[in-house]
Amino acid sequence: MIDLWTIIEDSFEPKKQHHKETIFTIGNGYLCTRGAFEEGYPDDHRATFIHGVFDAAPIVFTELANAPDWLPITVYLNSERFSLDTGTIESFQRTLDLRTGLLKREVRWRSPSGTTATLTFERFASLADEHLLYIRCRVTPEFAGTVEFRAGLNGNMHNEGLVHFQWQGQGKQDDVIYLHNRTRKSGIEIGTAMQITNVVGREVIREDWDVQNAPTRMVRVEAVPGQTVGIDKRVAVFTSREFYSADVVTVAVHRAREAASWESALEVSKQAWAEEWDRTDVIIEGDNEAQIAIRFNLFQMLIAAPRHDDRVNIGAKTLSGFGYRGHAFWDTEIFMLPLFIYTAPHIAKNLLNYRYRNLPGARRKAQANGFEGAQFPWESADTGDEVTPTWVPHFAEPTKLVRIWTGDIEIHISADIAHAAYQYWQATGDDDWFIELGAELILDTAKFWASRAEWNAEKDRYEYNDVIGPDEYHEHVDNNAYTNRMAQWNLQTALEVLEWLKKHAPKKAKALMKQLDLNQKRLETWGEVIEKIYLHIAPNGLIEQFEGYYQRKDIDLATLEPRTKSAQEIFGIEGCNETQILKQPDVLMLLYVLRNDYLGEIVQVNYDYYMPRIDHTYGSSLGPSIMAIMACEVGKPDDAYEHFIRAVRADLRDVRGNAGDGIHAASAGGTWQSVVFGFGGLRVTSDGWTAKPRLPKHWKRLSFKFFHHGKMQEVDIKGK
């Protein structure tokens, strides 16, 4: 019987090392650790990233700092070091149990001199206590002599060459070894404490080696053929972000010393995972690949989701790799947040609170650009200020620099955040949160949109010129449909929200009107902008992606096949900008985000026009999940399945060849939407919810749960 909860790797392929490190990432919402080997391997990209632990970096302003490594366990078989880059791998299997978060690797290895043993490594990050990490190592020797375990902590970590953590100290308290580090610029302290427990086998000698920034405990045991030996290692991690006044070392040492055993901790963590999956799991019958793939994508979302911290966001590569430096984009609000809104509202609230906490940064950006209100940064980190790099090396010619304009003119994110706040409120009915925090997000972003609008007296309309829409193949365009319509939605919704506040929370309404200077004249201006924002919609309902789009070169993408490059790589940045080829479909995205406003023929017309112009395989990883939903909307579930399967394979099969940089978080979050809103046909309105299933032909069953106004709902659909 096929195990639909386990990711399995049956052989070690060094060329796929970085991809597999991403795939076998584990975590618990506080931190994530890539699937590097405990003993190390040449050129590995080993990393542990902790939410919120940013430090200054050139070009990208700031990045998540690669934390001290808690993994190291090197094993010596009769004084020969176990390593997969030497000797002979007789057998290899690595598994990730998605149900429990347990990562396991089993290797039968013969050393260069012929010494043979089976080594098993297991690790998990406790979901019940986010500060605790566990590793178990077991060795079954086929020889007599000794097995030596060297378990340590390593503060000599870096971000692809840039060192962020400075050594502050190390030592031992009772039987616990600790390491103390601090980030260079941001001054965040981290305490890491390790204890070796449950030594299996007859211990010959134990020593502690006080190597600076890499304290190590050596345990040597007797080796008897066929008799398993080993150690358990538990680690506690704390930073000064959690304890401003406490000594992070003292806290970490205490937690490591008092923590439960491997067995007890794993059982409690399994229980926590069972609760997560009870809310979140999606059941697909009749398609084993889709079943395990959707669970993998959900797992990656769950291990990145902050459960106890509302000062952090989920980066575009989660906490699983160096890509995008831990920065957050609109990916969170549009692609990831719906999953949490409907399955874990407490997590969704944390993510929205992060945006609220960073309103000062958004206001600073608006003011610096000459606008009012809150203009959220395209890339956000710890302060809410813009951290999009201005120049980066050209992807094809690293000696040349490319100007990055997204931080300057990709402005739709402010409306995306407002929409997410509104969506959370509508789905949860959390009036208290909306009154205290959410309404201000919508009102202050509306204030920005009104000040950013440009009046064209000649054409009697308001415009948003020189922008980038979600489709980043086209820069410096005027009147992008997605941007203009979302701005209009933001302004209209703000007026409605203000009226709702006046009725249900008059004191808050009065306070916000004073704080944000929402006088009558300003509100009248909002109404004028709403009425006269430019949107080019043809009589048949076709929406022009941006002004002048139809005049761009229309390329038949089929003539480019077969290919392994994106259209932008083929035509160049400027050349692609002059075509109608889309990185992702702005208009279809708009029709999805505001799907309760657009029904019927307008969806079909735009789907038919834009689908052939999308760079499906090599464009944006954000597109396929949404295109799957839109294909369902026009009654093409089998076409939708092609998009969906492309999305769920994005990382598992390394479709774009860059999964080694980290999980494609937006794609992972979008896969849940594909299933629930696409194939399940879930539609939530102010009146309640309905489900209109449109399953692929080979699916026999689809089942999922979601919260609506605090009550768990269950949808169970049988195929034909």
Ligand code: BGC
Given for the second form:
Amino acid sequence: MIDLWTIIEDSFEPKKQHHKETIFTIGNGYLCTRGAFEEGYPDDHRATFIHGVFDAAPIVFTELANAPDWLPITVYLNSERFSLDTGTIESFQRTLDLRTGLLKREVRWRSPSGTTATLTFERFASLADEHLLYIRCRVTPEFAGTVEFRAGLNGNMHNEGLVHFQWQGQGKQDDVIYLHNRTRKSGIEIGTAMQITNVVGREVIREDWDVQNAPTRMVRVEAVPGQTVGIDKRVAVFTSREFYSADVVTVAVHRAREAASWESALEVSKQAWAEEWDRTDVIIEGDNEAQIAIRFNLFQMLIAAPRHDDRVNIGAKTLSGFGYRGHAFWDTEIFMLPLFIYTAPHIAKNLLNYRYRNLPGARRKAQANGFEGAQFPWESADTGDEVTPTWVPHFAEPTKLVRIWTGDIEIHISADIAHAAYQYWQATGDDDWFIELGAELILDTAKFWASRAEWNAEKDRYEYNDVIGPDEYHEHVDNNAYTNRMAQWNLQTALEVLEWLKKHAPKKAKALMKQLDLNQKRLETWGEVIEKIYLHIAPNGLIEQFEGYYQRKDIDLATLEPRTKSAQEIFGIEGCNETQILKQPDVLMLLYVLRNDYLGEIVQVNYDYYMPRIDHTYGSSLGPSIMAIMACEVGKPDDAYEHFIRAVRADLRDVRGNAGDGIHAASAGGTWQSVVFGFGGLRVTSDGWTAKPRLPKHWKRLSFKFFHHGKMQEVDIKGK
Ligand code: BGC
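The form predicted in complex with the ligand is what I need now, so please give it after the form predicted on its own.
Below: every chain and molecule of the assembly, starting with the one above.
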């Protein structure tokens, strides 16, 4: 029987180590740790990222700081160091149990001098107590002598060269070893405490080595052929983000000391996982690859999702890599949030609260640009200020710099956030939240849109010029359809919301009208922008992506094959800008996001036009999951499957060659939408929900659950 819950790696390929470190990331919504080996490997990208632990960095403003490493365990077989880059790997297997979050590696290894043993390493981050981390190491020697374990904490970590954590102290309390560090600029304290328990085997010697910033406990046991020996290591981590006044070291030491044994901790963590999967799992029968892969993508979402903190968001690479520095984009609201809105509304609320809490940053951005209301940053971190780098090294010629415009002019994110707040409200019926927080997000972004609109008297219309839409192959365009229509939606919805508030929460309506200065004149302007915003829709329903799009060079993408590069790499940034090739589909995205407003024919005509112009394999990883849904919408579930499988494989198969930088979070979140809104055909409107299945031919069953107004719903579809 094939195990449909396990990711398996059967051989160790050093060239793929960064990719595999990403794949074997574990975590618990507080932190994630990449799948680097306990004993290390040359050029590994070992990293633990903790939500919200940002520190200043050149060019990118701020980045998640690579936290002190809790993994180190080096093993010595008769004084020879176990290491995969020496000796012989007789067998190797690594498995990630998605059901429980347990990562296991089993290696039979022969040292250069011929000493052989089977080593197993297991680790998990407790989902039941997010501050606790566990590793179990077992060694079955095929020799007599000793096995030595050196287990430590290592504060000498860096982000690709940049050191964020400074050493503050270390020591021992009773049997617990601790390390104390602090980020250089942001001043976040972190306490890491470790205890070694459950020593299996006859202990010969034990020593504590007080190496600065890398305290280590050594335990040497007797080796008898065939008799398994080992240690358990448990680690507690706390930062000053959780405990403003308490001493993080004291808390960490206490927790490490009091923590349950491996067995009990694993048991309660498994229970917590079972609860998560009960809500989140998607069952696909008739397609084992899709089944495992969708679970992998959901697992990656679940380990990155903050459960107890509403001051953080999920970065575009989750907490699994250095890519995008932990910054959050529209990826959260459009691609990841629907999963949480429908399966874990408490997590969706945390993510939306993060945006609410960061309204001051969005207001600062609007003001700095001469606008009103809330203009959310394209890239967001801890303060809610814009943190998109302005210049970055060119992808092909790193000595050249490229100007990044997204932070200046990719403005649609403000409407995406408003839309997400509205979705959450509609799906959950959480009026309290909406009245207290959500409504303000929609009203203040509307205020921004009205002030950003440009009146063109000659053409008698409002415009948004010089923007970037979701399709980033085209910069500095005028009247991008996605941006204009989403702005209109934001304004329209704001007016409706205000009416709703006046009726259902008059005090709040009054307070917000005063606070945001929503006077009659302003609301009239909103009405005018809604009415006169420019949208180019041909009589047959074809929407022009931006003004002048059809005049760009129309390239037949088939003529570029075979290729291994994106269209942007082939034509260059400016060259690609001059073509109609899309990094990801603006117009189809729009029809998807506002799917309750658009019906069949308009979808078909735009699908037919834009689909062949998308850089499917090498463009944005955000596209495929949405393309799958649109293919379903036009009655092509088998084409949809092509897109879907590309999306679920994005990281597992390293489709774009950059999975080593971290999980493509939007793609992962989008896969759930492909299945539920695409193949399952789920539609949720103010009247309730319907499901109109359109499964790929070979699927025998699709089943999923979701919450609607607080009640769990179940959809179970049989294939033909
Ligand atoms: C995409 C954006 C996305 C960002 C982060 C870019 O390559 O074009 O849409 O928000 O990556 O994932």
